[in-house]
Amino acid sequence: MTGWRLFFLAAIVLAAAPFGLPIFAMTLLTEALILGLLAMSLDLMVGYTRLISFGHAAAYGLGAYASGYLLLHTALPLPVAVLAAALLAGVVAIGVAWVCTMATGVSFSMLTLAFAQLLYAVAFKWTSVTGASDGLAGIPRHPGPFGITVFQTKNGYYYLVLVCLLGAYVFCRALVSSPFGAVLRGIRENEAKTLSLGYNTRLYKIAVVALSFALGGLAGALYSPFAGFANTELLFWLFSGQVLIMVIVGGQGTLIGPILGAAFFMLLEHVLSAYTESWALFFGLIFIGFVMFAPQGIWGLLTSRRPKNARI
């Protein structure tokens, strides 16, 4: 209990945050809470199945263009255009893990890489449809459903992005909590065993796949409207491994760290940037600490004297 305690907490001070932070430090809480959704949906690859991908900016980016075009050429409304987005990004990426999976290790690595970039590639030429180098600009909010113009508002799409980020949480959850997690985590820790055993691990790493895809396009859709504007560097594969980054520092396997690890990542380069052009430089060296000195990441080190049932 102690563990849906702190998040029901967290869930209160994150709905209460409107009421007292300025419009600049919502509009950095937004950003974060999007690219926490995003790194939660890359650790369900990583953390708990041990796909490394270093193409997830992929399933982002699409996200992004294709609720970046729905707002733009339809009349649909906000939240409808943005899960059709996220839905887009997890039936494409049923085909891309179809052929990832062919691979293991390094390969299945390289294979997301060159998806991604094909992606990118397509991105930059399809001008008609994605702008080019250009981008999409000036990505409108439709009112919600039943005229709502709440989602039109800076707190009002704050809590939209909030209780989309709550949500996956608790789906991801409930996923690793149940038997398709019990596998994935076999196929983790000895896919020949999980093998023998009787499951077809290509198909679970498949579905693995697709829903992560599908929470980090619904992640991408929540961008462009925010943001107002979808553009080619959404599918670049330095983002990729950034969100990877995010991951890594804020505690793998555990869905809560990597969200802890992508606000870190962006209150870190607010504040480094203010001072230095070469801030990555020096983030690079905090995250060979982590790895060298901290394993476990953000989340196990503020867990390392809990008890195991207390972690959310």
Given for the second form:
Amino acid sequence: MTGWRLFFLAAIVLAAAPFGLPIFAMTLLTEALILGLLAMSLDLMVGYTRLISFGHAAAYGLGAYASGYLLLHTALPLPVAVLAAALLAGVVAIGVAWVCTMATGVSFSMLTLAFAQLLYAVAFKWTSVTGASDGLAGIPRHPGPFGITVFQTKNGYYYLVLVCLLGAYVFCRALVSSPFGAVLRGIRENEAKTLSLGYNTRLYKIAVVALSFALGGLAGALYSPFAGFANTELLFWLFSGQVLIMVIVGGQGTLIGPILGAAFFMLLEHVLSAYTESWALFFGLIFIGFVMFAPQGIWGLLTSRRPKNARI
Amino acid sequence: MDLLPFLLTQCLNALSQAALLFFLGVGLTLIFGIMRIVNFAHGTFYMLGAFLGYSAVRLTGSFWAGLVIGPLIGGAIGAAFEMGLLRRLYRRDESAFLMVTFGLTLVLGEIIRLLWGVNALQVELPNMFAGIVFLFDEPFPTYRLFLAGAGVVVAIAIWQFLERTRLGLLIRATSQNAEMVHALGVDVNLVRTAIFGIGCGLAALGGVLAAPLVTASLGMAGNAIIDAFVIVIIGGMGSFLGSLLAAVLVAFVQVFGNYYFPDFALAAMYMLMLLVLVIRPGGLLGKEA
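Form predicted on its own done, so how does the form predicted together with its partner chain look?
Zooming out: every chain and molecule, the one shown earlier first.
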């Protein structure tokens, strides 16, 4: 299968990156991979189930705050804290999804947005846990488990992120190829029909939101020890929109596309912000351009085959 | 403080708040009713209105000029955007609109930042509204009284416009069956452009009116879009009366919530929304139940 050959090639290139790239590039790359994981997690909802979430910052922020809090207040080893935070995001998402899936279509999008804003407001008020507007600062990377200290170094952390991303990719790929994934695509194409075939579509939707949030939470949980801080920016509605941009620009419903979209986003922001303060302006224009003229996204353009569902 | 004057001033306060929320929500709901699209940039038009109001007062010295210029420019930009971009998307999924208007949010927000800078701008009230009036010996800001009145006037004006004018008729007809209206020889695209412009203009009007209370700032758009969404969800998408009802409900919850449980005022609004969704998933007066 050429798909998996490509995957292993990419994995090898990424694993070799620390040997060829300077430190600042590695920092950018690490962040790009974290954002790629976040965008890929949103793709499960947007690209495979057509659940357009405008609140995916909630998953990222939950994970970031949870791992930050655990690392600041307990001695849990870094990977354990990160996994616990991802799990928390997934569990919270079950409740969120239960509410949000009462609505469909655009109302669903609005509810996810409202929920994310609610979390944003909570992060501002719950000073003892979130540090209010200061956020959490000085988040350490505890050693372990089994005395492993490699994750404390810059490149070691990069490998942790890479392993998480590749693992999550394999998981997502298996998921969307499974019967479960087929039901998700059924919901995407025609929910009423899928329902009448006897599938409890609402349960499937709740499950995919929970999985998506758990992986998005994993990305957030990796971000806060990487950056050393977590603040309310991570929960802001504009960030939710940016993640959605990454998914659409990269190519929804492809898993790999959103990762490319995230990298493209990072690179563009980096380049544009060197020339102009108004990078959001160009960003908005590029995004509008993609939605209007290239709904299949970067990956779609690269592979030049139209996605099965080119309507977005 | 006696209970009756207290309740009266708080109710008036809530009504003035409801007026602002109504300007915001009614445009969004009308646009949705006709075009089946959600205008993510609605909050940004509200913010644009506030900044335009500021500049109008600065340049002409008249608050009233802002009330005319703000909605006109906001409406013109909205109409142009509909003609230039949205019109090409009607065959696509509804989420395409959500995303294109999100792109517009970024672009417009950045242009506003470039034109007016990052600082919050205070808008001066005209002298006649700057003071306070006494209601049952309780002081009450004149401007808020004016706002409540303006809300009533605009609500009646929109209602009459929808019921009595030809364009209003076309708008109602298009929301029920666009193809039939088209078959009868009406240029549906023009109706859509008009309603998108009117909706954006109403949001800008709300912004002009809100600016003296909250200052014109770059944070306005985010809060406004959430409020607008909440109102449209509670009232039912596409329902004019629903948006009026929801604006009043939300305003009362916000004002009394702020007074009795300041820490949970925001959550109260979402709880209200949740309650409505559980009882009536399509919103109070929405079509889809």
